[in-house]
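Starting off, we have a lone chain in the form predicted alone, written out as structure tokens.
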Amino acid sequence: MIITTPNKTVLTEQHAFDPTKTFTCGQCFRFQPKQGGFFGIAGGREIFVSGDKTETVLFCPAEDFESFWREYFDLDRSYDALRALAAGDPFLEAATEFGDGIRLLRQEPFEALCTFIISQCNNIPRIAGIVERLAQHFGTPIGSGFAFPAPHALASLSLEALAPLRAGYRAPYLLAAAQAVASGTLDLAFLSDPDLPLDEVRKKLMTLPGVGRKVADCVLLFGLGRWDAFPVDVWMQRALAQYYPAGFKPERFPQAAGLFQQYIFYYIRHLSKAHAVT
């Protein structure tokens, strides 16, 4: 059930949004923990979300919801039977379990482009400081906070002026990745077309210095909304070398894949003695 007042939507159970599990599963780098919540920007809006798996809380506009966050969220689809898919694997069962909760965000894709070319051989809070500082240098400012840079704000910009970023070796990768969409080399909007062949824009996003197989795919994931798309990463290839030494198919859950890899993620990186499937 979704309760909207003027200022504030609340989310029961069936929806099953942590928002803890998703903002710190490594999909999205822009929502901090505030006040016992999480403070974001996204689509030129700032919310408040708080609250667990039970009833989760958005402080924002009605129509600020309805118009934005609803999608964002992904909201209106149920996970369960996506979930049931992972039956007879027990340690496919035992991350989703443990992961149960995550929502993969339907982020802008120039931003996702963005913030997984920072993501390269980087932690999760470096991360969100680079790309924070990349709002706050060149995004416009938006209630308590900013905006992620539009494409034309960045291209046109030196390698000296993203200084101040300290994004290092990536710095020259953000300005190319600006100007191939400011200039329309690459058409995000005409790659986010489901009908074309995931091989297909996964080659495009390639022909983009600096973005390779991983950085490509979880553009994909989380800019594109291909779920097909199962981005590999040092902790993936920990979870698939010890759980799957015989190798893990993820064309076996087309609509499934990406939603399986974050689950996996989410779960290698917190597993514990008390978790660990035998």
The other form holds:
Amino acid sequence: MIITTPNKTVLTEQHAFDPTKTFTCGQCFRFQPKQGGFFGIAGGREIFVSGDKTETVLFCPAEDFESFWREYFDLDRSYDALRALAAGDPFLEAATEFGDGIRLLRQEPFEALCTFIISQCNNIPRIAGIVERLAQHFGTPIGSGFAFPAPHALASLSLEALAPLRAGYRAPYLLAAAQAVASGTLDLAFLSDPDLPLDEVRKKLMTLPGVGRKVADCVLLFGLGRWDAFPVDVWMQRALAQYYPAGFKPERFPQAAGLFQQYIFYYIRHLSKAHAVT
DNA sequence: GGCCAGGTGCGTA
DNA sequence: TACGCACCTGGC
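Show the same protein again, this time as the form predicted in complex with the DNA rather than the form predicted alone.
The next block holds the full complex; its first chain is the one shown before.
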């Protein structure tokens, strides 16, 4: 059930939105823990999210919830039927159970593109830092923070101007991506069409420098809503080799592959921490 | 000080 | 196709 008041919206259990899992499972980098919840900015709006799996509270204007956050948090999709597809696969069942409460965010395409370009060969705190500095330097103020910059705000910048980001060798990739989107060479709105073949959109994304298969799949999944995309990074590679020696076929789950990827990723990161020698 | 971190692009076989 | 290696930067 969704209960909306003028400045907050409460979600009950059936939506299974666990803020901690959702914001720490590795899909996004701009929601920061604060005052017992998470503070974030997207779509030029700010929001504070608190609660747990049984009750989630979104502090935002009601009109923002309806016009933006509802879709951003993917609240109109039932995950139960998709999660049930894991039945019969013990590892997938365990991962799905562990990740219960994760919602796959429908992030903005350009922000997702930049974020996952930055993520390559990088660690999470540093990724978050670079993305945050990107917003602070080139985004517009929103409430107590900054919106992620629009493509045109980055496209005309020089590499020197990007130096404060300390993005390293990824800086020219960011510029190229911004220029491609701002100029229309890469039309992210067009590529959002769910009827386009996955490999066609992926191929288009991979024409950008610094965008290979993995980054492209992250953009497809997190920015373009393509749940048939199944990003495989080094962690996934190791896990799949260990638990699926005969191979894992994401094509078996055209509606849920991306969700399962996130469950597996979150689960194996947990396992590796649990087994880490301290 | 060396190594590694949620990849990619390029050269070589 | 498969592999090795460099690439900025920051933390351990």
